[in-house]
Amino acid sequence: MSDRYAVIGNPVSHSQSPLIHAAFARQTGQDIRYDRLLAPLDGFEDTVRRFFHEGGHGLNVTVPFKREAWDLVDRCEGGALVAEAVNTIKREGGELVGYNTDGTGLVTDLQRNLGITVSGRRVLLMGAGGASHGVLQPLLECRPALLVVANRTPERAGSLVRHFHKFAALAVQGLVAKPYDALAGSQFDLVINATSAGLDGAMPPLPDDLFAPGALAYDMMYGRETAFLQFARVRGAACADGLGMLVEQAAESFRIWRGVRPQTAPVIAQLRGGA
């Protein structure tokens, strides 16, 4: 019988993860079954425990449950310790172990797939929710010259920055929080949208001169031309969506579960319609 894995969320019917992991399994010769698992908004823990009680081996966790997953697991490894958010759960003996592969996925997509150097660059990260928690440590480890976290509620951005300032091993000297209305006059080499504003066609209030020459606008959403990417494109910035991040974080989850990291380029090409 194939080992069972799934992505759990609400909603989850749109998820590309089953297709991605099926491609990884074919590529690496792994015998797995990967499904979508819809959890009630008030029933995440019960759904997770039932899945593992019935023999499940691992879960990917998507919105809105990443923080609940951090609370649920028996212990955390790697970036999940700092992020306080879990997107990958692995059963190890009698324990549920939590990981966060979002940041690795983002940085790998930026640096390997898109050829973007983060070190020494000015980075703006928009949003202070779970997505930003998951990617902030790996971005800091790339040693940007400046990393500004902006949010509609400045208090949340400040809280996120203070949280990461607790970890002395991180390069946090260039990490600051700002409200959107304080960005006027600043320019950035990399602007990352980690908000969910694109779901309803909205975008954060950004100044027109935000993008430095040669800047990249990166939206973690994928599969649509968001208002943010439209805004950036008109102002001369290069643009990328989050599809590569999705595949790269999935590959890191697959490595955690199965001990082998699949090739991502053919899967990204397949999802983009190039294969």
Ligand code: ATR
Contents of the next structure:
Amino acid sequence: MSDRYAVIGNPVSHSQSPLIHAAFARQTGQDIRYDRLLAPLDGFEDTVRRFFHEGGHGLNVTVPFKREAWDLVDRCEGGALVAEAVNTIKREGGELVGYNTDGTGLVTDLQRNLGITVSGRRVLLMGAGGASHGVLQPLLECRPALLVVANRTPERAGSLVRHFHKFAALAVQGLVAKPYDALAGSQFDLVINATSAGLDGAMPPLPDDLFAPGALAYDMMYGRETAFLQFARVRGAACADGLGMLVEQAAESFRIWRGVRPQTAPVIAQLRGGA
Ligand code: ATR
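Having looked at the form predicted alone, could you now put up the form predicted together with this ligand?
Below is the whole assembly, all chains and molecules, this chain first.
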């Protein structure tokens, strides 16, 4: 019987992960089965325990359960501990081990696929929810010159920044929280949208002159051009959506589970072609 994996979320029917992991499995000759698993909003833990009790090998965790997954796992590896969010669970012996591959996925997409250098650059991260938590550590490890976290509710950005300042190894002089209205006059080389504003066709309130020459606007959402990317495009910034990040985080999960890292470029091309 094939080893069993799934993506768990609510909703989960839109998830592209089964497609991506099926492509990885074909490419690497791994015998796995990967499904979508809908958990009731009040039944995440029961659903996870049942999956592993029935012999499941690993789970990807998506909205809105990444935080609950962090609570549930027996221990965390890598960035999941600091992020306080888990998107990948692996059964190791009798233990459930939590990982977070979102940040690695973002940084790999930026640096390897899009050819962006984060080191020494001025970076603006918009949003202070789960998505920002997941990517902040890998971004800091790239040593940007400045990393500003902006959020509609400024207290949440402040508390996110304080949380990361507590980890000495991550301490970056230039990690600061700001409300959007304090961005006027600042310019950034990389602007990342980790808010959920695009779901409602909205975008954070940004000043017109935010983008430095040659800047990249990156939206973690994929599958449509968000209001943020439209705003950035007409102001001359290069634009990227989050499809590459989605595939890269999946490849990292696959590596954690199966010990082999698949090629991502053909899968990104396949998904773009089918979009
Ligand atoms: P996720 O796990 O996807 O990050 P979340 O924890 O609900 O989801 O966080 C959503 C983020 O998008 C928050 O930073 C939210 O700002 P608030 O903290 O002020 O709520 C941000 N967001 C959502 N809609 C927004 C909008 N229209 N404009 C600006 N920010 C928005």
